[in-house]
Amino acid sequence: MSAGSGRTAGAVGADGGATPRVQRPPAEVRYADELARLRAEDTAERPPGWALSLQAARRFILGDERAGIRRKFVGDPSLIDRALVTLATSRGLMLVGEPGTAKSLLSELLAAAVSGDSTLTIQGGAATTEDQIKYSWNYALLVAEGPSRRSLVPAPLLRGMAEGRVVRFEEITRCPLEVQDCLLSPLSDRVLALPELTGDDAMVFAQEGFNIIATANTRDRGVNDMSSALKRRFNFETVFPIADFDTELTLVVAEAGELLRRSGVTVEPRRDVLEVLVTAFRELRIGQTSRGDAMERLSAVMSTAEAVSVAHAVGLRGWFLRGEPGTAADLVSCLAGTAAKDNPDDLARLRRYLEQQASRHAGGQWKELHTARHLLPG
């Protein structure tokens, strides 16, 4: 596993036995060797503060066959272009879109081509609060000290400002308005006030390469919807869900086959069975079979990344319990954890699915299918 920034996805021991493993290290470590290479090899123009040109950080997300550069994202090309164009200028970049299209990878992969770093994250919520986004302090050297720079206790946005990096603001529309405001200044002006200090410490001056990645679902819209003041800062971009069937098996093919073997299973998932997975997932997800009939959907988020969640859980259940890879029985025995989140009818809609539906389909996994629709709770 490689290795960077500092951090190590796996290391040996003093007494020689390997340390845990990290279940899932960050982009700049996973693809380490890569932001290397077009490091070293990267001639073109870059915007002041970026780790790699923008040519570099496209190939890096995008991948680049002939270098040995792997695809990270599945999605527009324009897309891309638009998100690095972004972050080049003084506005941030917000991206909104349904759940499970890969927003979070997507910033996670921009911010560790842009910085370097994609670990400077913000997760919003309910109770997130102005402290754990801009700074909080070691109240023990407060009391003794008073307020000084070395009892500051610098949060993501002090610190992305401060050292020229991307912080990754995940989930905003989950944070009260009061909470997201705090951003104006940073976007607008650059600059973060500490009115506890004086003199040169009262003000945090960003460096080049500091810019902010959001991310919204739609789904939460009307939650907590930005002010208008806040959102003229942001360029917005949609991430939309993989149209394409066969680009999306192979995702989910290639997805789950990484986890699967990080999980310690040594046989490949069947193509078969995931085929089955991502046709059942877009049916449900539309409400429309592949041959064009109308048929329930359902309200649970039937994404491509909650595909790889139960094609993850299909072959530990298959290895685990009986030594292969796993099965459309098991299939069944998955999905109801998926499709049952939300609301409780679901779990209705997706058993007549398997019993309306499923039967419909030719092909022996389907068969299998719908042979364990009884293995379905309730």
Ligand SMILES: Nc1ncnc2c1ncn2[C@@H]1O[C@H](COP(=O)(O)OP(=O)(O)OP(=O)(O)O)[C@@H](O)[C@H]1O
Second form
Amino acid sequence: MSAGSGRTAGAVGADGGATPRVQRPPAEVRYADELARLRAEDTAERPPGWALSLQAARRFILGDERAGIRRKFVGDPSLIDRALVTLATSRGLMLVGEPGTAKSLLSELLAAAVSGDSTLTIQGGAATTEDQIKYSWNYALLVAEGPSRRSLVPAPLLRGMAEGRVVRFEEITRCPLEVQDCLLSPLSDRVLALPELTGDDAMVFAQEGFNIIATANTRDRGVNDMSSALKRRFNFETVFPIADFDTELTLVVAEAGELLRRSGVTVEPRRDVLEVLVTAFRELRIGQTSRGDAMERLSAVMSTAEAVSVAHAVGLRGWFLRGEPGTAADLVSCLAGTAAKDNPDDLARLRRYLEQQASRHAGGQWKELHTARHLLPG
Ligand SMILES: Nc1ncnc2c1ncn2[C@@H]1O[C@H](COP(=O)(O)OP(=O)(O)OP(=O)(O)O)[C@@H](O)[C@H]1O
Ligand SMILES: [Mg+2]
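Right, the form predicted alone is done, so what does the form predicted together with the ligand look like?
Now the complete complex, all chains and molecules, led by this one.
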């Protein structure tokens, strides 16, 4: 198939690209058919307010080949069991770990499995306010009618409590400490006070099914700063990077293939190129070659998530610039922006890696990586 005809079929559809398409629908939309099947076949006991039983939720996340359910998270199955059990208790779930270890993905999958909805999400940051977490007001109605349920604009926490659904709190440790602490009574007493309202309206009691999944990155301000009162209300689970090379490679091949298909690329990524990519990421991440020799590691994050996004970019370059799968030379062009960012020391380390280490590996794509080293900027 020629590059041109493949592009039209895969990327933009019959209307020539006029119909806008969601770039990344939430998990409950991406896997709607799997969730519907699991729900229809689910005969096990479910915790109150849950859309699926624990067994079905586990299969949704870890996959079930016989039932045609895709594996979405690669990791220790017992982590998933502990996470699900925590969500059925009165404690929140805190997922901590290195950047790019799929904490956000796991929290999205858990929320989709437990509540059928992963969109009640608060993105934590230095400027996050209590309004964005709990509720705010429609000022026109507030002025016209005073505070009332009608003039109240619920934010994810209030909605999750009132509707009995899981609320996701991303990067919680990036929020100011006093803002984090507004989760204390929702987590311990399962109630949210609305002091502006009166009577029955002044309290929102959490419905069955409500809980909170927070994520925190070990490279940001750590969980150590979090108040001990709040820490006690969460069960902590660490999400570790993928230890095994073959497992990481299989994941990168599958994820990059999926992203490329969604981007309209109709050729599969080359496995030998992705093998070079995953090996280079692992060596630069841990500061050791696959033969066991010490080498310089990069200070930039070289996570699996970054490897997937570079593999995507490599495939896009190959296809949209030349109409073929990406090669190791494309990898060199894509690496600078990921691995070196604005750090000149990392760029120098990366250059030394391409000069000294790439030539020691056998294989055509390693040779190409070495030959293309001059494509690094600077
Ligand atoms: N164990 C894993 N299972 C499945 N996908 C993984 C895994 N590790 C990394 N990934 C890849 O990383 C992507 C998810 O990264 P995600 O953003 O969830 O990481 P994160 O831990 O939240 O990172 P950050 O700390 O930067 O927020 C996935 O879409 C997938 O491509
Ligand atoms: Mg994240």
